[in-house]
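One chain comes next, on its own, written out as structure tokens in the form predicted on its own.
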Amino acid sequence: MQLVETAVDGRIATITLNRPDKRNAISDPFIAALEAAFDSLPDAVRVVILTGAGDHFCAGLDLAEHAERTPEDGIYHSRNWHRILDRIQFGGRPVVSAMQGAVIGGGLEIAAATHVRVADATVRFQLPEGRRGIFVGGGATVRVGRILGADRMTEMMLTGRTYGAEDGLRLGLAHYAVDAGAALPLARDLAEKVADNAPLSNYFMIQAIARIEDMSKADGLFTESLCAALSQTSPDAQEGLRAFLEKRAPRFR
């Protein structure tokens, strides 16, 4: 059984975390397989759907396979996660996550690296590391902390609080909350809609917005101007204007 499976349907690729007997818990080979799946996508793919096989999206680190590490090895291990999740967030393709069941620990870190998050009614968001005597290491303090705010994330970790889909929607952990079993169909519809956008516009949305949030106001405004100028003078912008004037759907590259 492949730890991560990829299915390509035209412009849309579906990457499935495929370890259902372990609630898609993450081992070192598992995270390496996830990286390989993103690295090997055909050029024709414009949008990726990320989901989990079985009843769960991802239950986080597989503690049964957790190896004792030196502090030095622990840093390298964490930084490798950072590199791979940066690959998901900033790889250039929009990623829509379809979530069910456990979205816990490292699973929430993976989800937070995606751009559009759909949670069905069975979802449970949790950061239980404090209950295990450990600390997040896959980017949660940056990505989840940015979504929730430092204060709420601190409380979530201290108490082991679990949030459902509706709470996740309210807090920003999910952008859509749907009935059980409905996350993947909606994710496909959203992926098709995103794939209809101009590729350069999608690229700038992924690359620029999160980075601008880290910049000073002046630097962010200048970067926004660069993105606007490059996108608005592209062939796709010309096609978008013609389509609007001709009252038809645009046909982007």
Ligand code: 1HE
Given for the second form:
Amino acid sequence: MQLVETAVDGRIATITLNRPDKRNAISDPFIAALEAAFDSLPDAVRVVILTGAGDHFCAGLDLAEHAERTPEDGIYHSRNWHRILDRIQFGGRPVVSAMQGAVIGGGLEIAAATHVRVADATVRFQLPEGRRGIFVGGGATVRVGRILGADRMTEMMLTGRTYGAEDGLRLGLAHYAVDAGAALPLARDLAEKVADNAPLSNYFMIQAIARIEDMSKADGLFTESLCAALSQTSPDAQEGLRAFLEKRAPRFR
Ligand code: 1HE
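Could I have the structure of this protein in the form predicted together with this ligand, to go alongside the form predicted on its own above?
Now the complete complex, all chains and molecules, led by this one.
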């Protein structure tokens, strides 16, 4: 059985975390397999759906494997997660996550690197690192901290509280909250919608918006003008505008 399974259906690839007996807890080989799955997608794939096999999206870091590490190894381990989750966020393809059950610790860090997040009614978002005597290391301070705000993330970690799907929707951890079992079907619909967009527009949405958040206002506005100019002068822009005026769906490259 493979730790990560990929199913390609035309423009959409579904990548499934596939270690349900361990609630998709992420070991070192598992995170490597996740990276390999994102690295080996066919060119035709425009959008990725990320989901977990079984009743849980992901229970976070594999605590059984978390053997004694030197401080130096700890840095490399954390930085490896950062690199791979950056690969998910900035790899060039929009990623839609379909979540159920545990979205815990590193599982929430992975989810926060995806662009569209669908949570079903069984979802539990939690950062229990403080309860385990550790700290987040897969990018939560940056990604979850930005979604929740530093203040609310601090409280979430200190008290180890759990947020459900509706809470997640209210706070931004999820963009959609659906009935149990309905996350994957909605993720597929949303992935099709995203895949219908012009590829360059999608690319800028992924690359520019999150980066501009890190810039000064002046730098952000200048960067935005470059994205606007490049997209507005692309062949897909001509097609998109023509299709609107001709009252038909656009046919992008
Ligand atoms: C695991 C893990 C894991 C389950 N590492 N083995 N993450 C956590 O602190 C979450 C820990 N897990 C849980 O709280 C629960 O397992 C769940 C709420 C997710 C699911 O509960 P349940 O009752 O369905 O399953 P279970 O019986 O607890 O677990 C089933 C098996 O999965 C069991 O192994 P088994 O050999 O006894 O069958 C568990 O040991 C195993 N399992 N979760 C290892 N996480 C980049 S830094 C990120 C830092 C973190 O992510 S810290 C948060 C870690």
